[in-house]
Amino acid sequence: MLGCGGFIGSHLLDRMLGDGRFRVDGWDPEDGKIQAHLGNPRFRLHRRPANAPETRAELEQAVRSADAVINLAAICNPSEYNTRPLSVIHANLFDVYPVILLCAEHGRWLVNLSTSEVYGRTIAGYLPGGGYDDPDLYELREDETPLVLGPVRNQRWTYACAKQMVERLIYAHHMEDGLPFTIIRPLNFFGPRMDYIPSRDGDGVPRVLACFMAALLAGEPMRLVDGGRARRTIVSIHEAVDAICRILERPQAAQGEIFNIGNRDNEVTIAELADRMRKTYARITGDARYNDHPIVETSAEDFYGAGYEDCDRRMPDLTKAERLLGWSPKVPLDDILLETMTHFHEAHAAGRPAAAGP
């Protein structure tokens, strides 16, 4: 498991190491989220990036002896896509390719965590009026939907482009070398241990939930980029991990397939997400003033820098996951937010400022 110390990796380790059937070789220089597993005899952690040249022989041995190789390693922070484009491309494409080659050489099943961002913007989002009346123009179907990325000058697409190229490399090695593979396209996994809070356990600009949470904790206005019109579907990390485990348990059904993993019922605009989060925080803290916590608008250029462009909507077709994996999500958004935000509150709320006024 490459990237085992991150948000998804830590939850996947929780599940797999709680099941006596699995032994895991993990690769990650960070272990803060997986401390509970460091003494487990069925888990071996390599505290280094898998792409380090000095680890090649060790990595090849691990791949050769594995039943499956799960790649979670990535730079997946939108604030870096257009500010550190070379690092994003290298981490998400060039650093992953040697792993693909090893899996192809040794015939090992590669389960690759891609991203729903490979879909880019919907066709509907480019049409005059921006309406979503026709699902054929916005619904994301793994084997049919065109992958529509923005112009090169909008370097926000470096991440999506690198991830898409990895998918194409995997598929090409499957066709030419027989590489067994499964590609997962996550659609906004939310849960405890997601991301970091700036100035508390990390620096920089995290993803949207952590940005909003940081503002609530600091008593500062929640900053809404470009009016918060973009739409997202949000799924519980626990249900997402269930989907990944079903893939591992069903190799005949899952190999050679791409799966959307998301929750169609939990669609919100980013503006709606901000409002739901402040109301959830009022519930967590018992402080009704958070119901009216200030929300201010800002431009994408001011918030993320030049060259930023957003995906307009991510509505996944889940037919394949339901049919081949027997998986369908059920946890509602309010429950996901309550669990995730309670985790952040308990970790960081000590000494927090009082709620800001409207």
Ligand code: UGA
Contents of the next structure:
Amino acid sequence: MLGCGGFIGSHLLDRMLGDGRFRVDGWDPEDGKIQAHLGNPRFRLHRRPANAPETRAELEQAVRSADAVINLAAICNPSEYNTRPLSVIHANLFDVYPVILLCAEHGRWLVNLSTSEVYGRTIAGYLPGGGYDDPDLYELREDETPLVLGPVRNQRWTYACAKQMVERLIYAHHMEDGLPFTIIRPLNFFGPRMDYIPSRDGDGVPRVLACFMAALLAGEPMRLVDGGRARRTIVSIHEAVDAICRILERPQAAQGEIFNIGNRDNEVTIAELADRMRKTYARITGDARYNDHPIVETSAEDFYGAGYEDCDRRMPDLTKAERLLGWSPKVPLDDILLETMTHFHEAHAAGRPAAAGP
Ligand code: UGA
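Target state, the form predicted together with the named molecule; input state, the form predicted alone:
First the chain shown before, then all remaining chains and molecules of the complex.
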């Protein structure tokens, strides 16, 4: 498991090591989120990035003896796509290619965590007046939907483009060398341990959940980029991990396939998400003033810098995941937010200022 120390990896380890049937060799320089597993005899952590030259022999040995190679390693934070574009391209493309080659050479099953961002913007999003009354123009279907990325000067797309190239490399090796593969396209997995709270356990601008949570904890306004009009569908990390485990348990059904993993029922605009989060936080703290926690609007340029462009909407078609994996997510957004925000509140609330209120 490459990148085992991150948000998804930490939850996947909880499930796989808790289950007792798996033995995991993990690579990650960070272990803060996986402390609970460090002494587990079924888990071996290599505290290095998988691309470190000195780890090559160990990695090759592990790939040769593995039933599956799960790649979770990525720079996947939108605030870095246009500010550190070369690092983003290297981490998400060039650092992954040697792993693809090893899997192809040894005929090992590569389960690659890609991204819904490979779809880019929807066709509806480009039509004057919008075309959102026609699902054919916005629904994301793994094997049919065109992948529509913006211009090169909008460097937001460095990540999507690198991830798309990895998908195409994997597919090409499948066709030419018989590489067994499964590609997962996550759509906004939310849960405890996602990202970090700036200036508390990390630095920079994390994804929206942690940005809004940080604002609530600090008594500062939640900031809506471009009015918070973009839409996202949000799925529980626990159900997402269940989907990954179903893939691992069903090689015959899952190999050679690309799967969207998301939850169609949990679609919100980012403006709605901000409102749901402040109401959830009022419930968690018992402080009704959070119901009216300030929300302000900001431009994408001010928030992310030049070269940011947003994905307008992400509505996954999930019929393949249901048909081949028997997976269909059920946890409603309010339950996901309650669990996740309670986790952050318990980890960080001590010493926070009182609610800012109107
Ligand atoms: C990110 C990654 O790029 C994807 O690869 C990943 O799959 C996805 O997260 C995910 O979690 O699945 P995105 O959803 O655009 O994509 O990332 P966020 O940073 O969570 O932004 C979501 C929306 O919230 C965007 O419209 C953004 O402009 C907005 N936002 C973010 C705000 O309005 N305020 C903030 O403080 C932060």
